[in-house]
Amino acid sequence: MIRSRLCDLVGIKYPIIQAGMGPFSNNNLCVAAANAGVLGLLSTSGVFDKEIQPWIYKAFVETAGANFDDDIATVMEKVLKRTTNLVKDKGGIFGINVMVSAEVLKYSHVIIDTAIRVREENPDMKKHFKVIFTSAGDPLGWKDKIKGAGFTWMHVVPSVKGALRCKKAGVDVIVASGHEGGFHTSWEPVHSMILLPAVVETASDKETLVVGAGGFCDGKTLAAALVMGADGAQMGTRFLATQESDFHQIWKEGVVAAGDRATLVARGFVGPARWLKTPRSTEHAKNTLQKSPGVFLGTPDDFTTMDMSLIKFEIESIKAVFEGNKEKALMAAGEAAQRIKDMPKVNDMVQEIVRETEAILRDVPKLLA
């Protein structure tokens, strides 16, 4: 049976993290992942935009057992209690993914403060709700709040520089995310085969674990991460295309139907984003080249300097997904989409990944003369 330091740190059976993907709710996916023995992550980006994208907020609160008129703190409290109730019988472990970029920082504090309060008020929750995962922003300054409350703290980075920043900040688990990853990706295209071993060499020690992300989707890629010295792998696109996934059916079907060279990069909410290649995303990429060329040059811009028509286009396209409009839909996915050909149940998928990983790792010693 495969086991790594990640398993021991948070109490999961297998060294796999289900990515906290947004913008839609993944409240049901997180439960299925946690109950399958991996770390399930709740996305929280669906509560950021009640006024501008109410269709996303509505879907989130409905799967949280909340109400549309609830404020962010109330919604988060309800989804945390719901998730705990649904994973406790199987010993599932889960966490929340919180974007901490400047654009959403005021909401980040509300979500994390609520998570800390609710867990303290419900001590049994501590057996299952163990992780706060921060993303899309600077980790510095969060240590006292997150680790001081007893959570394991994970943060995702796209570079060695970012990993060093995590070390300085006191992050427990650094997730090194290669440019293959779906949706939010880095301004500079460093891919997992280069990034992951570099971050392992730079940051992995007794106090700090490293996990790979970006392109990991099966036993072959999980085995590769472990052999390169990582403590596990985070998978997003692979979990998106499952039966329990909350994502819209056309999004899941788009991943399964994706073939060779099936993705492209264009502007997203907080920088570059990887999308399934469609006429709509191709149009978005052309517009990005004209209006936000830094996406392709590694030069960051933000809402104060860029042409906001790109963000408007993205919002319209995400709404089209929600409405089932394939022609106008933008659907994010990692390069791993071209390796995904089915839509299994989460537990069946996890067990297949584990079997394949174990078989590969058993054969590794045979390569030594």
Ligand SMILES: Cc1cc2nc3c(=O)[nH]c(=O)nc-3n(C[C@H](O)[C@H](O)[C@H](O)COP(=O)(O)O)c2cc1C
Contents of the next structure:
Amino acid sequence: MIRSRLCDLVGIKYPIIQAGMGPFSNNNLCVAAANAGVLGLLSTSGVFDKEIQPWIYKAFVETAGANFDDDIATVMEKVLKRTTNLVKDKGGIFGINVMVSAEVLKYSHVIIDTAIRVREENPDMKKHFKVIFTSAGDPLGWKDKIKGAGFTWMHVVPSVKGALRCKKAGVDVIVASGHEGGFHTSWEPVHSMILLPAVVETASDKETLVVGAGGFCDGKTLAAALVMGADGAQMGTRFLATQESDFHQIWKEGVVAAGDRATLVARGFVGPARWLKTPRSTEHAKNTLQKSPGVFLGTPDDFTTMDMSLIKFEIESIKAVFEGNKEKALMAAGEAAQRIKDMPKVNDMVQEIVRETEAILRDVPKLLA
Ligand SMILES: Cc1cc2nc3c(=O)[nH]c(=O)nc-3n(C[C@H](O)[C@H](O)[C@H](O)COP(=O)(O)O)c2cc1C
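Show the other one: the form predicted in complex with the named molecule, since we just had the form predicted alone.
Let's see the whole complex now, leading with the same chain.
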């Protein structure tokens, strides 16, 4: 049986994190993942944008047992209670993924404050809702709030510099996210094969765990993460293409159909983003090259300096996904899409990943003979 420090820290069976994935919701996917024995993460980016992208809010509340008229705090309270109810029989463990980048910081505070309050008011929730996972921003300054409330705190970084910042901030689990990962990716293209061992060497110790993200999608890649010294792997694209995933069918099918060299990088809402390669995303990449070349040069830009027509294009294209319009849709996914050929049930998939990882790890010592 594979077991790592990650399992012991949060009480999961297998050292796998189902990544939080926006923008719509992965409320049902999180339940299925938690019940399959891995850490399920609720994405919360779907509640950011009721005014500008109401279709995203609508999709989120529909899978949260909430109403369109509810405010963010009420929606969060409902989704946390719903998730707890649906995982408690199987002892599932879950958390929330909250982006803390400058563009969305005011919402991050509402979400995290609500999570802390609701968990305090519902002591039963403490057995299941154990993790706050922050992303896309600076970890410094969040420790007292998150750890003070008794959560395990995870934060995702794209660099060794980011990992050192996490150490300073007091993060429990650093998730090193390589450039091959789906959707939000880093300004500089450092991939998991380099990033993960570098972050392990820099940051892994008695207090701090390290998990790999970006390209992990099966037993081979999970075994590699563990052999590289990580405490587990976070998987996004792999969980996206599952039966229980809340993603639109055209998005899931897009991942399964993706072949060799199936993704590209272009501007996304909070920085560079990795999309499935389609005529629409190719057009977006060409526009990015003209209007926001820093994405390809590793030079960050933001809403004060960039051409907002890129964001407008993304918003229209995400709406097209919601409407099932394949031609206009932009669908994010990681390079792992080219290795994903099926759309299994989450539990079957987790069991297969675990079986394959165990078989590989059992054979590793033979390499020394
Ligand atoms: C469709 C999609 C949406 C994502 N949305 C978010 C998000 O809202 N916030 C975030 O921190 N990461 C997001 N990610 C990144 C994942 O959390 C994870 O780090 C990444 O998928 C790992 O790489 P992989 O796709 O190769 O497994 C998203 C990834 C995908 C594929």
